[in-house]
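Shown here is one chain on its own, the form predicted alone, set out as structure tokens.
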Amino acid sequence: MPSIHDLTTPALLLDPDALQRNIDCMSEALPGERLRPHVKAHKSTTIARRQYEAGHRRFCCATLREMEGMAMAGLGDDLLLANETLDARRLAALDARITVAVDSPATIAAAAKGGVREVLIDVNVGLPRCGCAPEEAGKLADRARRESLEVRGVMGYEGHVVGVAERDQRSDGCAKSMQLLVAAHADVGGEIISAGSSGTYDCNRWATEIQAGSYVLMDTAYAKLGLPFVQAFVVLATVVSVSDRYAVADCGLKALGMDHGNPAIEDAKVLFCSDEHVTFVPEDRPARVGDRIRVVPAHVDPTVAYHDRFHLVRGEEVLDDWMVDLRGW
């Protein structure tokens, strides 16, 4: 049985029984339909079919090509496309139930024309991101029917609160969030209110359905929340210089999601990271060229999206390697 010695780094690395953990705590708390995982946070049809057997049968993907992933794989049940696309083309002909996200009358027209059959409009409810104001939603939702389109209901994420650090606050600002989308609803209809994430996925019980994604895997910044989900996997690396003050291992910004920050690394303060490098001090017991080092990324998504592949490891022993097969798009 190969080791994690064994392995070329950077690797990112999978320890099956947390990632299950992670699943049956997540189930206990949503169970069925209450949740629609979002696949973008570990990019990967082998984790997805575990959710599904544990009683998630509707999905959400970020991009194109986890939605064909997902149904290639026979995981398309459901499948909403939690994202604005004028390619919906692609969508159409594949073996699942379609839903995308609209957000104006170029989406609703996109969908339309390619042959997309359901969608939800998705409303702005607080980040600047996608989504319509919550007034317009019925328009929206009236013309969606006129183009003969199902309207199945609202969805909107509540980003901007959903890693703040105190739990009241938290609460309070997905409250804020959801009465916006709750009044769309109202606009709107259609049985579905699509919110929430991995961070609120405990205090959002205006949504019918949740849209967590990250808690499968976790990261350091949503270990930060006090959440009860554990740390599912770290990208490995080898340790390649060492000097008097500072260790130096193969994990930079090629290998790590850096937009939540730096990583971190036990028993060490991390100083920063670039291309190909983090540069580290270790706290405990100097660092030796040729030491593996375990390396948790602050934010999973854009992490796993960098590698092809995660190994399961138990300890250091390697048990098999699962392809991040909904990549790239």
Second form
There are 2 protein chains.
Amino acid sequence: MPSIHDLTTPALLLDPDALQRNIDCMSEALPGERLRPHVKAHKSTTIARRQYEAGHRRFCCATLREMEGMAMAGLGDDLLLANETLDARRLAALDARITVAVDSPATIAAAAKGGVREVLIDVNVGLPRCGCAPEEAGKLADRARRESLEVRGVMGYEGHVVGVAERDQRSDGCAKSMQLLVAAHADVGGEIISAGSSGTYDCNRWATEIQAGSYVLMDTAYAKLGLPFVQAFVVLATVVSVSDRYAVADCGLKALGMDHGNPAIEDAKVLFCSDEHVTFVPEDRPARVGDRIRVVPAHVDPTVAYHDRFHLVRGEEVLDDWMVDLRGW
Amino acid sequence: MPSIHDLTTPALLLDPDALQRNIDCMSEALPGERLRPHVKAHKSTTIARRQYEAGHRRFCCATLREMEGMAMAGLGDDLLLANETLDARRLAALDARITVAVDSPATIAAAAKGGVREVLIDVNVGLPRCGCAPEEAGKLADRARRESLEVRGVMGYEGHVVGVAERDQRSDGCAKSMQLLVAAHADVGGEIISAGSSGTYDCNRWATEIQAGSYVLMDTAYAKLGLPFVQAFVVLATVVSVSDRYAVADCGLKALGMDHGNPAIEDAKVLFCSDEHVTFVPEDRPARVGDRIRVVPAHVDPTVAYHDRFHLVRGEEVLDDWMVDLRGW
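Now the other one: the form predicted together with another copy of the chain, given that the block above is the form predicted alone.
Up next: the whole complex, starting with the chain shown before.
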């Protein structure tokens, strides 16, 4: 059996037991269609299949490439592009049930012209990003129906509150956002109110389905929220240089999403990252050149997007490789 | 001829005229072997070949994958891995002249055992990253020679000063670092003093060769230094949503290196990026859904590493695709 010492670094390591624990924990809280797993965090149809086997048949994607890959992998029972697109033709060709978020006459026209048949009205519930004004949602739904699109309901992402550290504040913010979404839903109709994330999965009581993705793998940002999910992946790195004040490992800006800040290393203080390096101060025992260390990213999604595979690892044994097969656009 | 309006976004656009202008400008300042172009910024053997054709036959890489790709592309006249590695065996197998940076007994042993024949002693000149203490350089060179390695000289990267905005201060910092490197070189011997970057290419008078890479493409961070190089690449994005206060385009954290901060958009104020989106306030004319906009990254290297190709574009015409073929490790 190959060992982690045989791997080229930097390398994504995936703990299959932690992964399954996270999937099971979420499935217990939100069984079946109560969860619409978001694939954008892991970008892997192999991980999506584990979620499917746990009872979740509806999935959520952020890109056309993710939609295509999920359909090709046979995971297309009910795929939602939780994002606006002008290029809906790529979706209509897929052997899958396709729903697209729309928030404007232009995206409605693109969906209709591209051959997509079902949409959700994307409503802005506070995050300054996509989504129509709540009071416009009903009119957009009417317009979509006039263009012969089936309107399945509404979507609205409370992304501005999902990272709030204090649970009560996070829950209050979620409630305010969902009041807007529920009101819009009354104007729109349909069966679906789609919202939420790993940060609000247990306090969003208004959504009919929660779009959570990061819970499967986790990162240091989500770890601060006191969620019941465990860190299931790390970036393995090799110490390549040691001085009397710090050590340097081969895991840098091109192997880590950096928008949430520096990664973490157990028993060490991270000083900074450069293109191919992380400089850190070991706080327990001295580092030696050749040591393999585990680097925990601050933000899972843009980290995974830099890598082409997960190495499944138990202890130091490499059990399998799972491709990150939904990268690109 | 395909147009940029046919491209899937986000997409890297490369301006071949700006690229050639940057290559020519640098070649005039640092002809032939005075420049050892660093491929880590562009990760493209096609761009490296343009640099080769401009007279630079020696190249510099940050990863084993870059070394392998350059050798396979026939650009292996003189390849320097300007980084430490424990996995030198991968290099010895290449059909190329290979030199590796070493800064410890362990990396010297790895080079010798792996079959690499030539090294530079990597000296720490102030950046808290790789490199031995300057006073250790001579002893390491002796050790390398005892292991039958040819010591070609020294390397030392003044990375802590290359981004200093004020040119005199940048130049002073460079001078201080290079005093350390020149002193170490006196202890080490060999013909090469390798150092520098796009930020110090014109004030580093001590290095025999400058390791510059970013100048070919440029970014907003380097643009602040008043260098004579022009922005040669951007990320093309599509506006997918517009509100009365801002607009949203499909170019986010997974299409941009974010460690230097937000990207720039002409005539607009960038508010923030999320995984697949940039939210911005247009300041000139209103944005419309479907508009194609050009996003200028703050940091070239980790941006390019997210993409698999450059689209060569003149005006709105797409002339060719050049692969980013040196990604991964």
